[in-house]
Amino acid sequence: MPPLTHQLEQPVKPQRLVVIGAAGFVGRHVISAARSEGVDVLALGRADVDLSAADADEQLGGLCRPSDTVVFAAARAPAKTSEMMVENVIMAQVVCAAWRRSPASHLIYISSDAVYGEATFVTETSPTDASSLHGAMHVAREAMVQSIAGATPLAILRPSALYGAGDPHNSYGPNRFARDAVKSGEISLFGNGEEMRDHVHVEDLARVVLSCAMRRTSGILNVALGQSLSFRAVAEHLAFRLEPEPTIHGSPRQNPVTHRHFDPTLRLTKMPDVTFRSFEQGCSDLLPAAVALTPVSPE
């Protein structure tokens, strides 16, 4: 992939933003951000095009226009089994087949920092590692979308750990901690919560996607705050904001301690107009949704 490049010096609204995976955590926030800026959106969820259907590529290709910017955000995530990995690759195969039928003017793929495996410090030039199923899935899908993009601008966004309102996954981290704190008054950590991760609010990712769409961005970008916190610090940030303050306790460790840090230089240089909220502000935004106890699907 070439370095991150903006095809347009000044932002211009795309004629239409097509969001594949419109009902998902990321897709919903991308649609909200786009519509708030007056961008025309075609929202495609499973009810509109089932990517597992035999004629899904024909359906999807028939809905897309040459002038569209397409955001590919559909996935079963995290991919924890080989069956889930295959299902995700088939989704990408359908999107690629539809693209060959009806190519658009710009493609944005939502990947994941899982492509870096267990690397502790990463930049956009860090090598990918397919040692986990989830990471392997995104490595494969990145290669697939690159194979069909050709000369069309293609942006691959690799977000760090996402949090925010409406997350259906209940993964270990801010969303689960907030829900557990409100529901039971307790936050349970793996070990003592030593691992350090970079947490980015999903609305900030959505604004990066919109910025890419408006400037026809191509290349790879890590979407991360650039501040890594331990999971204990995350739990303490949340607990401090609740009354009564929940208890935080550790549990026997099952896996070795690993850390992840990002260099945010490229994002700060190429997207100075997209300001990320601090994790402290993100906590304040997250807790009202946690108090509402948004239903979650089991892991």
Contents of the next structure:
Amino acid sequence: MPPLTHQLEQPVKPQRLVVIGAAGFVGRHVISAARSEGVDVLALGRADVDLSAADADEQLGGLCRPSDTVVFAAARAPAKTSEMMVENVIMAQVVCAAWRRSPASHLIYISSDAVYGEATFVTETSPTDASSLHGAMHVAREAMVQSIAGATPLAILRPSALYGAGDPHNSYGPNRFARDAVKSGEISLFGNGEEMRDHVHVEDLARVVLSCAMRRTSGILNVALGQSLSFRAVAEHLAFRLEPEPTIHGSPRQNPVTHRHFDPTLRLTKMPDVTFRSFEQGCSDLLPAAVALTPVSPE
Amino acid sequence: MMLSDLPTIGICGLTHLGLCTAAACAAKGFETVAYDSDDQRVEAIRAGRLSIEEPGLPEALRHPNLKLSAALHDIAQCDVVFVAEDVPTLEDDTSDLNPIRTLAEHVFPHLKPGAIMVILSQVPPGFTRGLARDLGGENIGYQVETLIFGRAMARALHPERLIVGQLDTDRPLPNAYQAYLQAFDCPVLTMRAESAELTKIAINAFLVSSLSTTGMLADLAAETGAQWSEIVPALRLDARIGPSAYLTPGLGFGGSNLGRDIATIEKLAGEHGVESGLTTCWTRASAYRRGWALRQVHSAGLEADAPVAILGLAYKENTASIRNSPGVELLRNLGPRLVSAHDPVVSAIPDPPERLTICATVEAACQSTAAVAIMTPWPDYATITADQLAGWTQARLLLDPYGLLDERAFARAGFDYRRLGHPSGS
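Moving on from the form predicted alone, kindly provide the form predicted in complex with the partner chain as a structure.
Okay, now the whole complex, with that chain kicking things off.
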């Protein structure tokens, strides 16, 4: 992939933003950010186009216009089994087939930092590693969307660990910690929560997506703050904000400690106007949402 | 008037390397012909208009032994003729060797009988032998240049050693060339041309290796509460590391020479099947270091449009070159912030952004800014005191990557002082 480039020097509202995966965690926040900027949005969830249907490519192609900016945010994630991986790849195949029928003017693919495997410190030039199913799935989907984009600008965004209100997953991290803290007054860590991760608020990712759409950005960008925190520190940030303060306890470690840090220089260079919130700022948003949280079914 | 006991030396290609070599040669007492086929370039040098900044060079070029010329018949008077044009570097740091080859082909037919042509420009292993084959001559050699921007005259006059590459190491060097080499009163190492060509690259690879290791350890020092500057003297006293080792953390290997040699190694390693993953790490580490100041500005929590002062636009002190300059890169990446900049010798940059003002004084540059970043370690900036800076600006964030200033004094004066290899707020 060529280096990250903005095709438009000044931001211009896209004629229409088509969001595939509109009901998902990322999709919903992208739609909300776009609408708040007055951008016309076509939100496509599974209820609108079922990407597993036989004629899904025809349906999807029929909905897209040449002037659209398409955000491909649909995934069944994380891909934990080979079946889930293949299902995700087929989804991408449908999007690619639809694109061939009806290409739009800009494609933004929401990938993941899982493409870097176990690497501790990553930049956009770090090699990808397809040794996990979830990582392999995004590596494959990235290659697929690259193969159909041709001369059309294609942005591939690789977000780090996401958190924020309305996360349907209950995977280990800030959202689960917030729910558990509110529900049971306890936060349980793997080991002592030593692992460092770069936690990104989903609304900041949505703002990056919108910025890409408005500048017709192409290239690969990691979406990360550039400051990693241990899971223990994350838990402490949350606990500090609750009354009574929940207890944090460790557990026998099942897996070795791994860390993930990002070099944010490219983002700071290319998107100086999109400032990210620190986890300290972001987690304040998380708690009231967790308190009011009702279980959400997976996307 | 030509001296009969000393050879006459010709230097072809009057860019940075050629000019410094010619000036040093004249200073050593040789009748020197400084030749360039571009008569306008020769005329500009004669009029004292140099496109480069190099301390001591303008004076040295006025030496009476030095004859500036655009006439090839002057080269025909020389016993040793150096091809010393700077090697242009392309965007991807690879070398463009065509100008060197063209110049050598242009000059070679005009050599007088018995004269030797020596390639001084930086070329990869095999270049000199290939050139000799193409030109059908055996009187061609290679000599390693060790020019350092900003210290080029001192290096040209007092080299640590001279490294000479020969096509045939069994044949003695021509007397005239030997006389030239002896004038520098330092060890002369002769070797195969390919070895000499690779020596130059090897020197730079070791420097990059040291710089990369220094940078990583300095970052580690800053994060663990250590101070890199306290560690350095201990390393210098280790005979295996040495008193002159590159132990000052920097902002990536700027300028073109180090990057170019890394690109050459990668190209050669690719062609010859030599594992060279190390160079990939060096390049990535350098790219990361270049972003240090930008990351500091963002992590300091300044307002998104808070203006920043940049002191230093040259890529290093004592040069006007801005190629790969950390200061210029920073100012281009600070949009939409206003930037006021100062440099003792750089007064303009190509395609300046509208939000940039280049100021004549440090004081003017620092006014009305929220942060001050010293991006080139010019000696002028080391004299700034905390009282002065506090009087000039409301800025509290002070980036002094190279540690020119008294950290404690500025911290006491309330500055958020940040230096490579030192914990912030230490």
